[in-house]
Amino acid sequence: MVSIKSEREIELMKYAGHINYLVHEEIKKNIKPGVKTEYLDKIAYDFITKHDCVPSQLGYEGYPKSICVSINDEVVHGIPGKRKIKEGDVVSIDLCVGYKGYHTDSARTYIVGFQTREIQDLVKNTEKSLYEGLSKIKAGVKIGDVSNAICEYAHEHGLSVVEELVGHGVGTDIHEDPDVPNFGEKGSGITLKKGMTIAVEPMLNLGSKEVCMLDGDDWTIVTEDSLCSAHFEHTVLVTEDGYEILTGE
């Protein structure tokens, strides 16, 4: 069921959103060759709990770690651990974040040093996709606007659309109704109302849009390929002529 959130849930929902974007900016200071991944999940986690919030993953159907670390043909869901970050590293932090009970979800795309430009292309066009479909949203739209214009930007940049994996409605849980295609047709779908909150998160690769599950945790998904992807979200409150992003500033 879509649930349209009170102004008091609202505000709770603009705090953890807030404090999500402070999270990211303290890990974006030590994204760097050499790193650690699980020490970036420190950080998030001392962060999120010293501000009276909770890092929303840690535990979520079974997830072990406060965010997720994703790097190069991860698309997402990648645990941190000791692996180390290297010169020319793709990596995506996914991170979530719970005040009394309220949440909020967002995405970002590093490259670390020097890439090629097929690759700062796809990170660009990536989050260049995410504001296309934002740009849709407002009340009295359908869904599949939005979906269809991140969808078309992919192509036009020649990304493929991961299909398996989709945004969502945000809130009391992690992951509510409605979903969030990246992909699908103008017109389709539920119709936006004044007070959702929505969580939209392109994931577009660099060759095939095949995904699978990697060998041996049950949590990262990668490129059937092997070819990079990148990942940017944002959770937003839908407006009467707009959107807000909450995990903003």
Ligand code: MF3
Contents of the next structure:
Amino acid sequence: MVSIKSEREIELMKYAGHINYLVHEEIKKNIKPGVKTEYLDKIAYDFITKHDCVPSQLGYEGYPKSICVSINDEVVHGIPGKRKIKEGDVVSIDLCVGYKGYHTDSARTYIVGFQTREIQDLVKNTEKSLYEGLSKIKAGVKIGDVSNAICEYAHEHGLSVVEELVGHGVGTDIHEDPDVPNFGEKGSGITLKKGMTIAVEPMLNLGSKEVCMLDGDDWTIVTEDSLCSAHFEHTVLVTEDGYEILTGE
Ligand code: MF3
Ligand code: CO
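With the form predicted alone in hand, show me what the form predicted together with the named molecule looks like.
What follows is the whole complex; the chain from before opens it.
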């Protein structure tokens, strides 16, 4: 069932979304060669709890950490640990923040130091594809219009779209109805209504769209061809004539 949030619920999500944004800003300052990914996780945990919020991913379906750190060919759900960030790494940070039972979800991808033009374009165009999708959002529009804008943009720029993982409704749970795929036909799917809150999150690959679970780990999703992947995500509120980003500045 797709829920419509009340004014009060939206206020709680706005606070959680603001903290989500600030956590990303804290992490950004600390993404550099030599830093262990578990240190980024600790920064997030400390910041979130200090602001009366909860790291919603911690314990979610047994997930062991507060954030996901997915590097290079890792698409999503990389688990922070002893691994150190290296020069040239493509690092995606995905995190959820909850306040009084209401959650927000947001992801960003960073290039550490120098990378090829191809990788720079992958990251830049994945972020742009998110905004292409968001630009379609307003009450009365179909989910498929958002999905289609994302995949058209990706394909125009020579990138492939991961299909196994999709965006989603977000609110009292990290993952609520509806699904928000990053591919599909215009006019398909449910109609967006004022007061819905959804997480839009393109995951785009340099090579093939195929992904699989990393061996020996029940979480990390990697590209099948081991080429690089990028991920950007915002939680947004659908309004009468557009949308409001809840996890933005
Ligand atoms: N933040 C992820 C998403 O974008 C959810 C991760 S679930 C976790 O949907 F358990 F891996 F944290
Ligand atoms: Co999400």
